[in-house]
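Have a look below at one chain only, the form predicted on its own, in structure tokens format.
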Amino acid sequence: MYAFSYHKPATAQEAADLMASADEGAYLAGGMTLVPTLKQRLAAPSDVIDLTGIHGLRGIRTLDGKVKVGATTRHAEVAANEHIPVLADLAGRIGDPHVRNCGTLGGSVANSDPAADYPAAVVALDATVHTNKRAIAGDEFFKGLFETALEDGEIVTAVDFRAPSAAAYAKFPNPASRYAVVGVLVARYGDQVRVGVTGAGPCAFRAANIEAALAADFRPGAVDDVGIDYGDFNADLHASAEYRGHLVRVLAKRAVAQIGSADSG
């Protein structure tokens, strides 16, 4: 990797500074993504600033229904909570422990990558990302591959999850990176129904039309007639952009079966 200087600030504040004075900065939180592409020269940082150390970022609560995770929270105590069990399953599911152990909630989030599972908990479990400026909506924070509504120098402080009444979440997984090739979490919130995809398209979305199937017949079968449009999906050497779509009516429908059959155990 090339040189950089390395610094560990105590506050978010200071760590919003050295960005600013940076002529390069990048942030650090867990590294599964940042110090890979370090090693491999992708980047070329002048200043590394690492959050690790900035109390207040770290650990989960409840609070009125809701689940606060910080940002340098590890993928192994979010797996370990559960209160929201869907979430726990999900991030007890990314990568392998070395990364379960290593990698954070707010670094996977501020990414963006098209195949993390986080960002379909975001965009389907109602979140709100917290930064050290404002609270930006989950719906509105992923914008494309690697594009989030972050500004500048913006750092994730914490996440909230609103628990649902019964969720699920269904991933087909790359064999070797355990990335989800396609990944679709539904979650019930009463007579509403919201469902999050990750690994389909540029970023996460919510796919309303299997929304609108599901809050009007919530069974499995329900999907079976709903469109799927692939045009803007990704096509890689693991799948096309078809057989995404393919995917993503597929696990919609064994995380509704797997949903009901909890409903009726």
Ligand SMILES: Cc1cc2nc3c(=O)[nH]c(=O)nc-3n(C[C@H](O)[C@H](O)[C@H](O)COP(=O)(O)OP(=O)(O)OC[C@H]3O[C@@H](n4cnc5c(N)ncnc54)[C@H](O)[C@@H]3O)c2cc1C
Contents of the next structure:
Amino acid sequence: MYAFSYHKPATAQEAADLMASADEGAYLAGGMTLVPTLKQRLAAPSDVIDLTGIHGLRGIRTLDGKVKVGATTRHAEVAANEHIPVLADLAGRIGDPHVRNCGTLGGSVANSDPAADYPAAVVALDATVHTNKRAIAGDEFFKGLFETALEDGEIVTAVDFRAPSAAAYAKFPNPASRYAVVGVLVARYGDQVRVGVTGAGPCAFRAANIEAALAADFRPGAVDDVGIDYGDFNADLHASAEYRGHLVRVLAKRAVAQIGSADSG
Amino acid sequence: MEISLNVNGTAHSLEVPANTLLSDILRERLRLTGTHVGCDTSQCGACVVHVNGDAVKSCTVLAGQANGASVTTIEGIGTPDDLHPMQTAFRDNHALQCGFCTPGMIMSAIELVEKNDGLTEQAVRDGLEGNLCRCTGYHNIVKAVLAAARQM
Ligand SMILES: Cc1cc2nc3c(=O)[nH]c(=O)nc-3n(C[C@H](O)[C@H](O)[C@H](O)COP(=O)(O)OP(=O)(O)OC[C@H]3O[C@@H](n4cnc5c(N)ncnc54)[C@H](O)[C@@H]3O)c2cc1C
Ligand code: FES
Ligand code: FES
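Could you drop in the structure for the form predicted in complex with the ligand? We only have the form predicted on its own so far.
The next block holds the full complex; its first chain is the one shown before.
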């Protein structure tokens, strides 16, 4: 690890000021992505600015049908929270217990790893990402591979999720890391259906054609004939783009089946 | 930077470079070499300790993040004459071979048992997701954790 200065500011303003005056600053939350990156010498920040000392960034609150999760709330805390069961289920399947005891929602969404789980929830659960400067619609947040709508130095403070009437997250985990090879979150809002996909493309996205098929006929079979354009999907040693395209359809069906069995049960 | 932390009930104040990892503080500065380091990628879990009651990978915690924390390592849970029930269960069930993964396994397993009632075999396997063992094939480790859960 290269040398750096460590700071733990008490307010978002102080953190932003430290970032502005640093040669090359890096925010730190749970450290589950940043610290391994530092250890591999893939980053060389002059200043590491720990956000976990900022008051008011950690915790879960509900307000009129929405659940607000503070940016430094750990995966384990979301996994133990009952307000949106599908979000708890998703968070409880991130990595392993130690990663969930440290890793945070804000770190996960700011990082926009193509294989991260939370981004599927941000797009499927009609989320709003709050920062120290503005509110960004979940649909507009992820821009590409490790790329988001955040500007330099902008801090995620919380994410609001809209509670669905029913939802399920189906994930094909990489057996070694547990990251999603592909993950599909299907959420019903009355007659409306939202489908968030992670792992498949450069960043999380909504699958409009699956949404339309399911809005017309909410059964697993309705996804069978939906064409999946895997042209810009990720291909690596774990899965080809075509296989990821196949997984999108299979996992969407599994999620719908899970919702269906919960509805009838 | 100056940090203070409590390790196994003893308070320490140390001057360390900011890029020091908690695992290195424990091993190199405090000579608590029971905490092992088995990988460079935060995946093996040999380095697991409890920080403020949560099992975490000490190789992925910076000195500044550990400042003010209360840390428990494998050295803090039992003595050779008075083993922790989890240690006894690992011994009784032949849950270790080379022993390299064992400190991390035991610290993870203790958290798992303390935070969950009515553990099933599958829940133990899921709960040890972050701990790799190259020797045992996990089977006896799972047996040991289930046995300890009945004792704790
Ligand atoms: C072994 C292992 C397995 C994992 N498995 C999974 C998995 O299955 N699924 C999954 O989704 N993830 C997985 N992860 C990643 C994990 O969820 C991370 O916790 C998460 O991606 C980053 O969160 P963090 O709080 O640790 O962020 P950090 O590592 O502290 O930061 C990550 C990045 O986000 C920036 N950042 C952090 N917080 C903010 C903020 N509030 N505002 C702006 N920028 C910010 C940092 O500057 C940094 O660039 C795994 C990690 C490990 C080590
Ligand atoms: S040494 Fe491998 S996870 Fe810490
Ligand atoms: S006993 Fe050898 S690695 Fe687990």
